[in-house]
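Just the one chain here, laid out as C-alpha cells, in the form predicted on its own.
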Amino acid sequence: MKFLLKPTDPSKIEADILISFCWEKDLSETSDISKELSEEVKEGAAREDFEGKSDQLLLLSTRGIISAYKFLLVGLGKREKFDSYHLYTAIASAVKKSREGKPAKIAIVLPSEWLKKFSTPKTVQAVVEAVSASLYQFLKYKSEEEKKKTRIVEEVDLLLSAGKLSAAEEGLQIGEIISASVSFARDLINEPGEVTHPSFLAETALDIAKASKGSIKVKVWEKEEIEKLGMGSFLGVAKGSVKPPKFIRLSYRPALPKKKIVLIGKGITFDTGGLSIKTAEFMETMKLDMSGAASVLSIFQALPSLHPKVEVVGLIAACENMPAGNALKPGDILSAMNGKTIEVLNTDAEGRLTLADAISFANMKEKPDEIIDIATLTGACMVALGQEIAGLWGNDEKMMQDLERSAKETCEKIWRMPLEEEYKELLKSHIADIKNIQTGKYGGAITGALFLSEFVGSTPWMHLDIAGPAYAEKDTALAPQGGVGFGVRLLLHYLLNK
C-alpha cells in the first residue's frame, strides 16, 4: 500500500471510496466537492437519520455525480470535543467501513480545521498511522485459496491544499516509519509460540541491527553468560523450557545525546504458568506474552529513521515459561542480580522475575537517565482498566506527565495507577527478601509493580502494565483480531518529544 499526497479536486480524482467529514448538524462543507453531491447527501442524511453526530457513517453512490464511485461521509460530532482521540478513531471507522466494499484505492479529504488544530505534519501523521492500523492484515498462514478472498487496499490519497503539501510530506514520512513498526510488532506477536521463540528474538534483534547499517548496536548473551551476570531470578524462569534462554540489547546512539533511556520488554515467549499451570483458555494466547519485547525490537527499527535525540537501549530477557521435571517449583528461592532474594510462591507470575533482571542489569550496568518496562504482566490490570487501557506506574512525576501527553497524541490509552507504599507489606517473605505474589487476592497490578520498583533504586522509572491493550479478542477500527502492537507509537512519540 501506498500513501499519495493530492491537491486535486475531491470531485474530480478517480477513486473506489472517496472519504469526506462533516461536523454534528453541518453538512454544508459537502457542497465544497460538488453541490449536487451535497443534494444527495441531504437527502440520504434525512432517510438514515445522519446528523453527523460521532460514529455516524453514510456511503452513498455517486452515481456519476463525481468521479469516486463511492462516497462516504464521517460524522465528527461537536467541534469543542474534537480532539487527537477522535481523528484517529473517525478515520480508522471510515476506513473499516470502507473496506466492505474491497476497494484498491481510497481518498481522503483532510479538513482545513485538522490542519490549523493539529498542524498539519501532526494531523498527516495521525492519518497514515490511523489508516495503516485499520488496514492491517496478517495473512502469511492462511492458503492461496482464502488469500485470494482478500483484496488489498493498493492506495490511498490524501487530499489538501498545494500549499500544504511540503509541510505534510515529513507527517508522512513519519507516519510511514512508525506505521511500518507497529505492523512489525504485530506480525512477532501474530506468529505461534514455535516460531518466536527466545533465539527467533535474538536473531530478529540482529536482522534490525544489520538493515541499520551501523546505527544500532546488538550483543546477545548465552545461558552460559547470563549466569555469570548473576540473573538467577531470569534463569529460575527459563529452566522448565528446553529453549536456551537469551538476554537481549540494543542500542542506538546519536551525536551528542540529551539523556540515555532504557527501555525493557518482557520476552516470555510462551506462558504456560510453568509448574502453576494456566486453563486452556487462558492459555490459547500466550504467545502474546512476548508483547513488550515485540514492541522494543519494533522501536529499534525505527529509530535509525526517525533519528530522536536521546541514547536508546532496548533490553530483552527472552525466555519460555514451561512446566518439566526440572521447571521452577512453588517455594524455591532465587537470587537475582542485584542480590535480592525472591520466595517463587506461583511460577504464573514469572514476567516479574526476568523484568527484576533486565532492570537490575540497566541499573548497575548502564547508568540511564530513564528506565521504561513494558509488560503483559497481570491479569489484574485488565480487570481494573479493561482491555484497551495499560496501567501506569512509577516514581518520576515528569517522565509520567511526559507520557501522558504523548498518550492523548497518539490515540494509546494510558492511566495512572498508585504506587502504594503500604501495599509493599504483602510482599514481605519470611525466608526471602521479598515473594514474588503478594498476601490476599486483591491488588494484584499494583503489587506487580511494587515488586518491580523493589530493583530500580533511585533511577526515574516507569512501568506499563499492558496485559489489556496487547491483543484484541476481536476486530477493532485499529486492529483486526491479534497482536496491537500497542506501546510502539506511544513510545516512539515519547522518544522523539525528548
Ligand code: BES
Contents of the next structure:
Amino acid sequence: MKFLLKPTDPSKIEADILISFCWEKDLSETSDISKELSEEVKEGAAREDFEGKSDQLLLLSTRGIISAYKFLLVGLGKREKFDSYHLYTAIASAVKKSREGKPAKIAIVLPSEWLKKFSTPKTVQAVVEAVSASLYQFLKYKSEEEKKKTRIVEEVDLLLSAGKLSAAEEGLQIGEIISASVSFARDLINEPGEVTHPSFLAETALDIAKASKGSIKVKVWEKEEIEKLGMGSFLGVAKGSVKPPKFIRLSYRPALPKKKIVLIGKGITFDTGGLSIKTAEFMETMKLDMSGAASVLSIFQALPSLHPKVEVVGLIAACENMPAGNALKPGDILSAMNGKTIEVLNTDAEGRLTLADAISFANMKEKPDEIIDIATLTGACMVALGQEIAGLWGNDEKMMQDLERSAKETCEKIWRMPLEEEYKELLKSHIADIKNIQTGKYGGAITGALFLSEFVGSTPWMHLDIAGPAYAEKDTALAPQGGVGFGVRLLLHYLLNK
Ligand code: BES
Ligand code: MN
Ligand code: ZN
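Next, give the form predicted together with the named molecule, keeping in mind that what was shown is the form predicted on its own.
Every component of the complex follows; first up is the chain already shown.
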C-alpha cells in the first residue's frame, strides 16, 4: 500500500471513497468540496440524525456528483475537545468503515484546521500511522485461495493544499517509518510461539543490526555465558524448556548522545505458567508474552532512520516458560545477578524473574540515565485498567510526565499507578530476600511493579505493564485481532523528544 500527497481538488479525485471531516453541528465545509454534494449531505444528515458528533459517520453514494464513488463524512465532535488522540481514532474509524466497501483506493481530505493546530508534518505523520495501523493484516498463514478473497487497499491519497506539500512530505516519511515498525512488532507477536522462540528473537536482533549497516550493534549471550553473568533468576525460568535461553543486547549510539536510555522488553516466547500451569483458556494467547521484546526489537529497527539524539540500549532476556521434569518448582530459591535471593512460590509469575536479571544487568553494566521496561506482566493490570490501557509505574516524576505527553500525542493509552511502599510488606519471604508472588490476592499489578523496583536501585526508571493493550482479543479500529505492537509509537515518540 502506498501513500500519495496530492494537491488535487477533492471533487475531482478518482477514488473508491473520499473521506472528509466535520465539526459538530457544522456541515458547512462540505460545500467547499461541492455545492451539490453538500445538499446531499444535508438530506442524508437529516435522515440519519447525523450531527457531526465524535465518531458519527455518514456514508453516501455520490452518483457522479463528484469523481469519487462514495463519500464518507466523519464527525469530529466539538472543536475545543479535539486533540491528537481524537485524530487517530477519527481516522481509524473512518478507514474501518470505508473497508466495508472493499476499496482499492481511498482519498482523505486533511482538514486545514488540523494542519494549523498540530502542524502539517505532525498531522500527516499521525494520519499515516492511523491509516496503516487500521489497514494492517496478518495473512501469512491463510491459503492462497483465502488470500485472494481479501481485497487489499493499494493507494491512500492525502489531499491538502499545494503550499503544504513539502512539510507534509516530512511527516509522511516519519509516519511510514513508524508504521513499518509497528507492523514489524505485530508480525512478531502474531507468529506462533513455536516460531518466535528465543533463538529466533536473537536472529531477528542480528538481522536488524545487519540491515542497519553498522549503526546498531547486537550481542547475544548463550546459556553458559548467562550463567557466568550470574543471572540465576532468568535461568530458573528457562530451565524447563528444551529451547535454550538467549540474553540479547542491542545498542544505538548517535554522535554526542544527550542521554543513555535502556529499554527492556519482556521476552517470554511462550508462557504456559510452568508447573503452576495455566488453564487452557488463559494459555490460548500466551504467544503474546514476548510483546515487550517485539516492541523493543521494532523500535531498534526504526532507530537508524529516525536517528534520535539519545543513546539507546535494548535488553531482552528471552526464554520459554514450560513445565517439565527439570522445570523450576514452587519453593525453589533463585539468586539474581545483583545478589538478591528470590523464593519462587508461583512459576507463572515468571516475567518478573527474567526482568529482575535484565534490570540488574542494566544497572550494573550500563550505567544508564534511564531504564524503561515494557512487559506483559500481570493479568491484574488488565483487571484494573482493561484491554486498552497500560499501567505506568516509576520513580521519576519528570520521566513519567514526558511519557504521558507522548501517550497523548500517539494515542497509546497509559495510566499512572502507585508504587506503594507499604505493599512491599506483601513480598517478604521467610526464607529468601523476597518472594515472587504476594501474600493475598489484591493489588497484583502493583506488587509486580514493586518486585521489579527491588532491582532498579536509584536509577530513574519506568515500568509499563502492557498485559491489556499488547493483544487485541477482537478487531478494534486501530488493530485487527492479534498483536498490537503497543509501545512502539509511544516509546519512539518519547525517544525522539529527548
Ligand atoms: N504473562 C502473564 C500475564 C498476562 C496475563 C499477560 C494475561 C497478558 C494477558 C504473566 O506471566 C502471569 O502469568 N502473571 C500472573 C502472575 C501471578 C501468578 C502472580 C497472573 O497475572 O496471573
Ligand atoms: Mn506467567
Ligand atoms: Zn508471562
